[in-house]
Every structure is written in structure tokens, then in C-alpha cells.
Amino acid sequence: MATIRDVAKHAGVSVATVSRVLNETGYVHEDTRKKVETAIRELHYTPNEVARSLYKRKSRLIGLLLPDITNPFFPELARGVEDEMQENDFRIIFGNSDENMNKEKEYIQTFEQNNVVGVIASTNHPDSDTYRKLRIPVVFLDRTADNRPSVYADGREGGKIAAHEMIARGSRQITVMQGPKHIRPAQDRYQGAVDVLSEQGVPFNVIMTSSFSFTEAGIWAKELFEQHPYTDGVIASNDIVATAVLHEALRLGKKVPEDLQIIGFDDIPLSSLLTPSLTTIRQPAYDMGRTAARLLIRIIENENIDQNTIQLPVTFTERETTRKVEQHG
């Protein structure tokens, strides 16, 4: 592997001349320039992604920011990305920022700092000036923005879904776990059930939720049938809090689903593995990420864009923590 000294010391110059010609930045005269790029071609040499994208004037970095990469929901998301952009001849620079502002601010920075052309962000601070300030372009992945460029699941109807599903299988004391406050997706899917069950004037419950982590969804399980012990229907807040559901419903001598019925939502790839198999609201993970790649790219391009704001749907995924809906003859 051929260094930027051995090509200053095959072109006769020096290290700071050959990084002037690589990121045409001050004078070099041109008979130096034409010793070192003939350098940098015999010594077959590559600067690192950085060095070559300011030497070609063009980068094909892209910056993609996840919540948490623990959530299996994710590393879906940043398959499809990467996917689209690999086959496009990007290549991806990635942070977790944990739901952490400052995190978040500094790996925006660092994404600057290497120069990347763009960024997909899923984030809970879609209108911060982190993002405002930005001079590339960003699209949000499973946020949504006030009409900039974003790719999201229709999280309100899938709330809504759940409940009819719900009260179609004959639950009639339901518990609805609440999202994190601040992450919007999880506050739309947990409308979308409340206001469905208020219609229909079905008693519920609620446990708030702080987070998405399986250890503490572990603790919410327990205090929902604390609370609530004749709970006969859960709506969960995601799968990995389902499945804690699951769990503790099972150690407490629960039948499932003829006690008590479970619904998740994302439809992550444990929950057909799980015993009961888990019955969800499937979020196209996988097709989301590659749609924002796709979205971002055609920005970056300057191609002429008529939508930038795409909802993608979700779907019901019957399993085992459900009954079978009575067909009435």
C-alpha cells in the first residue's frame, strides 16, 4: 500500500505539495503537478475516502444516524440503506446517538468533517438547527419533519389496526403500553389505539414507557399485571416490549393466547421465532431504508422530486399470541 510519502519522495517533492495537488488547495506549478499525479498512478496510490473525495471533487460518503442499534428494528432499516447505496457506489458512515442531543450534534459534526454529501437521519429532534443549519441535504428515516424529505411507516393507522384486531378476538380489559414521549412514531401508533378504543367505548388501561430496552421492558411487564392483573389484551409498544409481555405472562401461569392476547408492532425477525409466535404490526423495515436511500440520492443528484414525504403502509401479521377471529355464519 502506497503512502503520500513514498509518492512525494517517487515525484521528487514534498508531502505538503502532493496534499496541495490531491485537495487542489494553493499554488503548485504545473510541471510539479504532472511529476506527482504520474506518481500517484504508477505507485498505484489511493488516499484514504476523504483525501480522494475532496481529490475528485465529489464525494460518495453518505452519514447515517440511528436511535440504537440494540433494537433489532434498526439494523433493518440501515440494511435496506446501505443496500441501495452500495449499489449505487456510496459508501456509508455510521452513528448510534443513543436519543442523546449532544451525541447526536457531534456525529453531525464528524459527518461534516469527512465530508459527506448527505445525511439520513432517525432522530427525535427533526426540527433542531443541528439539522436547519445543515448545508447538505437530509432525509429523515421513520421521523417525520414538516414537509422536508422523509420516509416513514404509517404508525396511526397501525395503532388503529391493532385495537380493531383487538376487539374483534374479544379482549375486553386491553392494556395499551405507551411509547416514549418523545419519540413520535410511538406516540402516533399509541393514538391510533386510544382513539380506536374510545370510539368503540372499550375500558383500557396505560403503562408509560421511557424507552424501548428489553431489561427495562422486563419491569413494565412486571407492573402491568401488578396494576392491572385481569388484563385481557396488550397492545404493546414495539416487539422487544411484546415480548417481555410474553414472558412474564407466561411465568405467571398465563395462557396465551386464550387468557390473554398480545399484539406487538414492527414485526422485528425474533417475533416469528418466539413460542407463542408473536402477532404484529409489520413495519416494512428493510423497503423503508432502501426508499430514503433512493429519496436521498435522487436530492443529491438534483433529480426533479414530486414527493418527498413518503409514508410507506403497515400491515397485520396474524401469529400465535392472537385468537383466531369467530367467523359468524
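Positions refer to the first chain, counted from 1. Just so it is clear, the model here is predicted, and its values are computed rather than measured. Here, rigid core means the biggest group of C-alpha atoms that superpose within 1.5 Å across both forms. Compared with the form predicted together with another copy of the chain:
- Superposition on the rigid core between these two forms places the CA atom of residue 312 less than 2 Å from its counterpart.
- When the rigid core is held fixed, the Cα atom of residue 28 travels 2 angstroms or more between these two forms.
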Contents of the next structure:
2 protein chains.
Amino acid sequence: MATIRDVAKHAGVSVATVSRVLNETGYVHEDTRKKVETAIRELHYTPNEVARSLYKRKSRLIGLLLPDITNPFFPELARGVEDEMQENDFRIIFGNSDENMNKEKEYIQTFEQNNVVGVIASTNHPDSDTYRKLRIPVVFLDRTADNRPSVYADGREGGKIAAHEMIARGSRQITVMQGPKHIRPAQDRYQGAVDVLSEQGVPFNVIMTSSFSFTEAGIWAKELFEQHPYTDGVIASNDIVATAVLHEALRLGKKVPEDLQIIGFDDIPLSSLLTPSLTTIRQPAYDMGRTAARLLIRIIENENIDQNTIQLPVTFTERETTRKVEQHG
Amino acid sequence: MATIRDVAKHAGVSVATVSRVLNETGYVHEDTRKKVETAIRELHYTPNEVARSLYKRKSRLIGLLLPDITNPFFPELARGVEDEMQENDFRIIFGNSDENMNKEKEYIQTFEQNNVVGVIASTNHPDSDTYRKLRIPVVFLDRTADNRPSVYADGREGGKIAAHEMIARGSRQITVMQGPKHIRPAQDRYQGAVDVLSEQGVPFNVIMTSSFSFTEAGIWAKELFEQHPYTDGVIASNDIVATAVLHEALRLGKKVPEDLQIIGFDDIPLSSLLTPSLTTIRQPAYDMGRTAARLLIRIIENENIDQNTIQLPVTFTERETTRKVEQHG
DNA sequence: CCTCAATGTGGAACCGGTTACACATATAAA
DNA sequence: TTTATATGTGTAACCGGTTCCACATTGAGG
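Structure of the form predicted together with another copy of the chain (previous: the form predicted on its own):
Below is the entire complex, every chain and molecule, led by the chain shown above.
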């Protein structure tokens, strides 16, 4: 690999000059620039980012920490982040945390050790020391932290909408699936739904779940219908469990949406391809990723930020696991 | 951030000594080691990986290049790679190529510039200069290249199995969906299926598709039934299009598997949650990822490799979009 | 008691960039 | 003509680690 000194020698100038043309800083005579550029081309030179990063104490890398990329919601998020970062010449060191604080810590440490300029993290503990002590800008994604940069969708509102729509469509024996306790957005959704249901005096049951994994989703679906065989409406904690519930319901011979309505959460890509296609509370995952990336870049580049925490809207995405609401008027 | 010199001063030794205890190289007196370790702890010192990487010309980073993490097959792959790497103290710089040679080049360049020790890539052009000239070990994942390290599943065999099983289950008007031309594994599957169908003299049609995206999958499904309304068996190029075909078939009122059988490819997590659940040719994605990571690590660590290219088996995963085959005997 | 190998430690060069500073030259203003 | 300023370039220190080499010191073997 050619170094800047090779280029300098080849072009008959000093390394400082080469560095200047590389970075377009300081004065460089037009003729000199040409010579240097030729040398760079001839030697196929590309600057060593590591050396650069060492001196500047800043790389062009950012750290991305997500719970589990195997959950189809997160690839969308990741893709949004990546596309925006790519366009701005930042690259990504990526890790899955499995919602596990130790793994998180390990990754955050790696990020620091590699001089990343910023971090985007979906963590359940934004207030932990790990983040408080971090001297690198962080944007929390799909999570909130008071007054720290974050991009998220309004889970509580989503839960409320789900409950409202479920009631409006006539379900009266609703089951709410409470997502994993330690996952904040899951709890928000749950709370939102429960609030509305209580307020409206609609009876409901709760099924607790402890993960979002595909393998376990089926188990909870079974559990649901064993414990509450007569539910006529399920508000699921995300589209994965909603899919499992739908699957189990059909297996049991229930008619969806006639006997049973289901509302999911997230709107993962497959939701619209299910049969019946899944009614869900959509989160604009890709946009969230892009927005978070954009926010982080602005922070890194020291632009002044008008808005630290950005909330993106959730939208009720009506498909076929809910009945049509009667037109009034 | 504390540096090695801070630690040295604090412990009353030279930086060389600190480095020795850090790396467990050379001779260090037990008492000295203790002093240094205390200093490290007291200053919360962690070595700067960038400085290390600069001198050694090797980091603890590896580059992972996948086509599109939004396709549910790849997160499994990625997860396998990550888990194995994590356990061996390697971290990942990640990028999506969108099967686009320019993006690939860009990422490979970033990888080099950041001194990654190895690369895992799903590329359709393993023989391009980009990879030929790369002086960093590469393992091709989900792709083959003669005699270069690679981990993949036997797509051709998968295609054959699909065709055989389809025939064995009585479909006689088979439609094979030919995946994107530029994606090698897709073509292998296609070829495998076509070979068997031709050989057995079973008539079939072909639908060409040009991507694996969710949004377009629906379009091809529609196209399929417009052009070949009487097909009684679809061999899809992957589970995404298979899902779309299933969706469209049900929408058209077809009975699956009675009127129409469908076989997918990959076995993405959602396949088993569809109704009817999807019969598919399973690729052990997670294992493929782990295996590729393991292979790369062995190459990096210069262990001698008995087997350069590792082929993992595909398995016919019988579910509900195919009929039971009659028991003979 | 002497010699040599094993043990223990520090100084300084090095990795490949960036940049502060010194120094020269050309040009414009006084 | 003198002086201030803009333009152009090079030398060397620096970023924070690792490692080569030189230089003790210690202990075993002869």
C-alpha cells in the first residue's frame, strides 16, 4: 500500500503538500496540485484512515447498536441509518445487543476504542453510566431519553389508537399482549392500549410475553387461546406475535376478522403479504433510521439543533385482520 | 481518555512495560505487573485500538458486505457472522451493497482504509479486480468462487429437490420463477429446477423477476397468474416471492395446496408462521454465517485450512403449501 | 570466583497521516 | 523604494500504541 510519503517522493514535493491537496486546505499552486494528483493516481494511493483517525482523534465511523437484527423491524431501521450515513461518507460499526447491558457495554467500549464520531443506539438504559459517561455524541433510536437526542415513534399513542380502533370495530373481549417488560417501547404500547380500554370500560385480558423472537411467538399465541378461547380482539405487541396469533387462530378454525380481530405493531414488510393481510400500527422504521442518522450528523458537525428529540408519527394501517368500521352519516 | 503514557507515569514504569503487561509479551516482574494493573484500573484505561492498528497494520475489525439486510435471509447470515466474531473479539464494519458493484467497491475500499483483517462478502463478482487485488483475506458467503474461500449452500441441488418434490406431489403445470439474472444463487436454483423438469419431461413455464424486494414481489405474483392462470405448482426463487405468490393465490380463491402447490427457498423465519405454512428449501443461514466467520478467523490466524470451500446442505422442509406424497408400500 | 543465560526494564524509532511554524517569494499599497 | 500581505512549500512534532535494542541484574553451572 502506498503511503503519503511515497506520493510525496513520486511527485517531488513534501508530505505536507500532499496532505494539503488531499484535504483541500492551505495554499497549493495549481501546477503542484496537478503533479500530486497525478502521483496519487499513478500509485493508486488512498489515505490510511487509521493514521488520520489517530491524529485527529476522530474517524469516519459511527457505531450502531440494535437489539437484534433478526427482528424484521430493525433491518429497516438499520438500512435507513446506513443509507443516510453512506451518503455522508460515514461508515458503520454494527452490533446486536440482545437487550443485554453487558453486550451493550462491550460494544460501546469498542466504539470508543475505534474513535467512532458518534453512536446510534436502541437501548433500554439510556440513563445508565455507559451512556452518561460517554463523551461521544449519541442518538437514541426507537427509544427516548429526556432531553437527550432521540428519534422514536409514539408507542403510547400507537397503543391508544389500536385500542380505539379495536373498540370502534366492535371487539368486546379484547386481549392485550404485553411485550417484554424490559423493552420500553413495548411497555408504552401496552400502557396506551390499557389506558384507553380502562377508560372506555371495555373488558380485557393480558398475556405477558418475554421476548419478540419468532420461535417463542408461537408459544404465546397458543397460550393466548388456551387461556382466553373467546377473545374477539387481540392487540399484539408487534407484528411478529400478531403473525403468530393469526396463524394459531386460523389453525383453530377461527374466522379473521369475523370472529377475531388482530392489530399488530410496526408494519414489517411481510405484514401486507399475510392472508388476511395484517392491520397494524405502522412505525416509519426506515425514516426513523434516516432521521436519527441525520440528527447525529448535525450534532457531529456542530450545527445548532432546534430539536433534540424527534417523534415520528405512528399510523393506523388498516388491512384485513380488522373489520370495516360502519360509516356514520 | 487516559493513554499508555499516563498509565506508565502513574505506575512509575516505562510505556514499554505497560505494553508488555497489556499484551502479555516479554518478561514482566510480578510486582511490576501488579502496579501496572492497578494503574490501569485506577485510570480506567483502555488501549486505543486505532494506535494499535496503525502500528500493526491490522485491526480487530472485519468487513461484512451483504446485498440487502432488508431481505430476511441476510439478517440470519449477519447474526451468525456477528455472534462468531463477537466471541472471538472481532467487530464488524457493515455495509449493504444492493448488488451494486460501485457500492461494493466503495465499501471494500473503506475496509482497506480501516485496516480490517478480513472480509466476508456476498458478491456476484468474486472474480472482479476488486477482490482479486485485495490483499486482505476474503470469505465469500452465500456465493462461490473457484478455489477461493467460500461458504454456501447448494442452490442447484436445492432447485433439483424442489422440482422433484413438486413432481412427486403431482403438479403437472409447473411455473418456475427465475430470480434476478445477476444473482448467482438465484440462477443456480433456477437451473437445478429446470434441469430436473426437462429431464423428467414435465412441462413448465418461466416467470422472470428482477429483484427480491417485497414491494415488487407482489407484482410478479400477479403477473404469474395473469400469464399462467392454470399453473398447479410454483417453484419460487425465494420465500419472499413465495409468500407473495401464496398471498395472490389465496386472493384469487385458489386452494393451497389442493389446487396449487408452492415451494419457496431459504426458510426465512416467517415462513413457518404463514397460513398455510410454507414448504421450502431450507438454507441454514445462521450456520452459514457462523461457518464463514469461523473460516475467516482460521485464515486470519494462519491455521492450515483443510477445506477452502464449504458447502452446507439444503433441506426440503415440508409444510403446508405442498400436498402429502402418497405412501408407497 | 567467573561466565553465561534468563529475567527485567527503559529509550527511542516506527506506523502514516495532520498541522504548527518557519521561511521564501510575489504582489500590492504606501 | 519600502513594507505589508498573500501565496506557496518544507521540516518536524505529534497522535498512542508496539517493538527493537541496549543495558542492568540475578542465579546456575563450571
